[in-house]
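The chain that follows stands alone, in the form predicted on its own, written as structure tokens.
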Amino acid sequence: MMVCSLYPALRVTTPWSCSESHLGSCRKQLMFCVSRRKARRRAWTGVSCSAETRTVVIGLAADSGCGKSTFMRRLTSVLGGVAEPPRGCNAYSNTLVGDATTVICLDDYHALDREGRKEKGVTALDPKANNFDLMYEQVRALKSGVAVEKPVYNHVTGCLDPPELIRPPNILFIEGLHPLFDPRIRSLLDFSIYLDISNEVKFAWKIQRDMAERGESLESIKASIKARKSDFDMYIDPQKQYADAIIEVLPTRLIPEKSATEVLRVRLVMREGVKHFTPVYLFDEGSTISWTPCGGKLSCSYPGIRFFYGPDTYFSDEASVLEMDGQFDRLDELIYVESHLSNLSTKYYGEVTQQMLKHADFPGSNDGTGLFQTIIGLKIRQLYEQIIAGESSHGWKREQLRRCLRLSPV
């Protein structure tokens, strides 16, 4: 059934700020994105013909550094289109937006500018320095087919930008260090994805993140994570208890002394009895294996690669785990390892595979974080069509009922 929707803009309900050193840049910036935003608007608040679909969102929470980014730019790339920044006048939006999908980061949701941390001594990790009933507002305005005026927050000024304009797509993720915090937003959510980084693992990326692409010295860093350290295991960490799959990144086990950032151990965790969510599985459902597939069909290099697949609980709750220790030597090797794995969600045979060769420049691209993140993607396209279908299949029931109501006889 096709409907016109009109798309009224939720508004920021507090304003944009910055400290008082970043203030001049910040007023020439809000006089630019002003007149370009009204003519934007006028364009985006429009009616708009189109499927009878609301949007679906989906929550992925991890710590700053932990490759959300990353896993960002693979689902939007199984979900279709290229996922870029919104057209208009901030180039330091967080945002990405796509044909079907856009991407919230939380950060824009923080209720203090970097100077006002500072003052405060709060981290961004604490629930203070964050507007959750503004989260909760604009997250569940965009889910009921409202667009909203999201703030922005500059991770170069440290500043509380002007608002953007956004509209509701099909499939919306809101991703940073909260989406799982607030009980309201949780309640909000189609699916959730919880990044789970071991302490040195993380360590180690953020060293490597930190000191390359931002300059920052190896004493400052670990001095970033010593002062985070406390707030992340109050407020981020408890997170994974609520999160439908969890993506565990961990050392090696085939070779101890080996380097967290050479050989990884990454393990997905996937709840039993989530709707339109089936775990994935290898060889045999609900059996126990152990599996070394480097051979005469796989090029492994030592230490090798071992699977592993079978039950388990998580937070008492039953779970399947698929965990992949090592990495490969050719990626287009994996459609091996593919024609083992069940309940996969794609479209056509090798599809996996064809996606992890689309992006072999992405890091983890040759271990099991981009394995397990381009699985997860399918999953979240197969929710998402099965909800939508879920949906058209009770509005056309809606329809035959309304009809035979009536053509029934007084």
Contents of the next structure:
Number of protein chains: 2
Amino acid sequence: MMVCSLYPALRVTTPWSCSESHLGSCRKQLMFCVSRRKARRRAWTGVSCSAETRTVVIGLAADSGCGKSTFMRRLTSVLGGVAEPPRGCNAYSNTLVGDATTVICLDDYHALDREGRKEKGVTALDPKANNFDLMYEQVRALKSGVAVEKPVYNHVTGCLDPPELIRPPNILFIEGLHPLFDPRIRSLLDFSIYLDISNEVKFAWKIQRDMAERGESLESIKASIKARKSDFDMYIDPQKQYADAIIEVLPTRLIPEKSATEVLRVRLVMREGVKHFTPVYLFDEGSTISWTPCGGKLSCSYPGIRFFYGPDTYFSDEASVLEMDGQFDRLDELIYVESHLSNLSTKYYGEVTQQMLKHADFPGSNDGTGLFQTIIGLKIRQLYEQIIAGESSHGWKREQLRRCLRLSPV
Amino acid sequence: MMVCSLYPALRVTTPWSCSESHLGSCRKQLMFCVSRRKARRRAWTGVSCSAETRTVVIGLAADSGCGKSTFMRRLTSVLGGVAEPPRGCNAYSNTLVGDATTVICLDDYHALDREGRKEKGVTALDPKANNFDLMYEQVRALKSGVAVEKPVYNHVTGCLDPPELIRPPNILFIEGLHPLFDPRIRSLLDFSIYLDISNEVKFAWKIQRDMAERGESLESIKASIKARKSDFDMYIDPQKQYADAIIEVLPTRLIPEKSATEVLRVRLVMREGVKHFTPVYLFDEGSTISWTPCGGKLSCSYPGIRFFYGPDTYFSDEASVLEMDGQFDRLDELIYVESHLSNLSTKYYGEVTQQMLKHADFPGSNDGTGLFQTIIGLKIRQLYEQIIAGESSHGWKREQLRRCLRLSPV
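Please supply the corresponding structure for the form predicted together with a further copy of the same chain (the preceding block corresponds to the form predicted on its own).
Expanding to the full complex; the earlier chain stays at the top.
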């Protein structure tokens, strides 16, 4: 086994900006960040270098309120165990740690807190409100098997809380508004996903969440969407051109008379030629197929279900598209759909159905959002296994050990 | 083996009407029809009763000039051997005899010859111009294993030539304008097919044949189509409601700007619940599927190929429809399409492709007409084998022997 006896925890270079009242009883854990000297001493203490496994890094880009957290719960479930906040005392941590995975939220790299953004007149979507240098350094460190002290953005207070220690996991997800924005960070990604929610659906979801659950007025919701739109179009949306897989969520076409958002048409765009990623196909690879499976084998109430699969282009690149319009009446019958999909990267027959049934209570379990999120989870598991298998046979461990030993403490 | 030592040849009850000049040198063969006494003596001579195998009867209905003869050549090829005119001297015989099959043309049952029809002002499509009583009697006799002396309509002279002897084959096809018209004859059919050519395609084919090959004028072609239309709509077209399988030939939908007939959209409508006939399906039985197979595995020049499969209704009955729009560039690549079709009733992998390649020079070999005709041939072979297998285990032979012995000579 190739294990370093020590490893450095990279120090946070952004100051944490809130008053102590937000820190609660967590002083002890945060001590090593208080002074440079103490931090150095602490950073060397009893943490082993994980050179034996490499960290595979996955980026998930999407606007806020687009179901990233449900997506992450599905992914971590496929990849092993339950994702929970890291052990520590910050109840407002945005991080989730599973058996093999860690999900970090890139909001934690806000360079400006809520007050600061207000002062400077920028939104969180503006790159100026984010620290891409630190984001890059820390993702690079984690990828190299080096733990970091990552800042924490507190979504409740809008402040930057003291940092938390992130150990290099097997699979690191970086999710948020800008995982594909900075070319340096893109170069670190082994795989990238963009959640592309159409304006109609985004609006319907926001109404549902902010009006029904948070009591906001329709006018204030419309105003907030309008205020973000220009920055979204400029900084967030263009990132999808770099994604390896894109999940597009659109209104159904099964109800032609209106743009219905209570039923969704979900498209999984899979770029061709991505290393360790073979697109899923329906019936026949490379053909163009429209499939209405309803009948004796699948219960479908109005407006039914329609699948589509075929080759396409995405930002001039070759891609395959799998589409599901409509929703399942009975989730256990999904096995029938699963049996006609190939390249699913399952480990046993029916794994997709089993995963979906396991989380039947998650939003989107009866439509293409849940189905394609689950499939992407399986594809990432395979991608991880292929990368590890390939690199362990190509001397990656030796190289990693050299890197580990070369890294100097902060 | 159960073989009758003698069998009666049913005498033709319609007179043959042409002058002797049309009979050529065939007097000898025709002798036994000249007098009742001679016919009786001749009819008992040395013809064995085929009680050991039952004759399966298949009806094929279509207007003239709709490709029935090509269809028949494909069917008899699948069913064994080459179909040729019967041994005898009438070069104008409309019958084809293969190893296991006999195809009789129902034009032979015209009650009125061309002159007679002209006199009475009826077309050949009018039931009054046809002898359904004799048609029924003779088909019934053949089905019971009894040979008949069938009249012969001479398409060149427009006269009724002397009859020809038809022995009961394994599979008897009755093809022509009215195989499904008379309910008595319908009750004798084990399977029935209707070739449904759309007006646009029929017109294009007629132009091609009668103008290019026979030098007719466009006006005379239009006039002849118009003259037949009312009788066609009244007597021929309604028969399709009784067919078990319908091949519809329509203009392509791949070239949207015009009703293009040089590329065909062919639909195979297969009624559900027909004994010994299981509809072919594409990918998934009972689903609705549209498939564009063009790409790496199938060469497709403009306008490409599109398949469709799905459940439908046909005259209020449940049916499955398989559709092919477009044409193959390379017939050997058909194996790729064949591999995605199920319930083809082939005896080995690739049999459809091999049959199509064998007759690549037949009209329609590169489109759905040839493909579906070939498939229907395979379905009929299976239907025949299932009927024979079922009946040989249910005492059919014994019953057939009794019938054979009961039939008295004419």
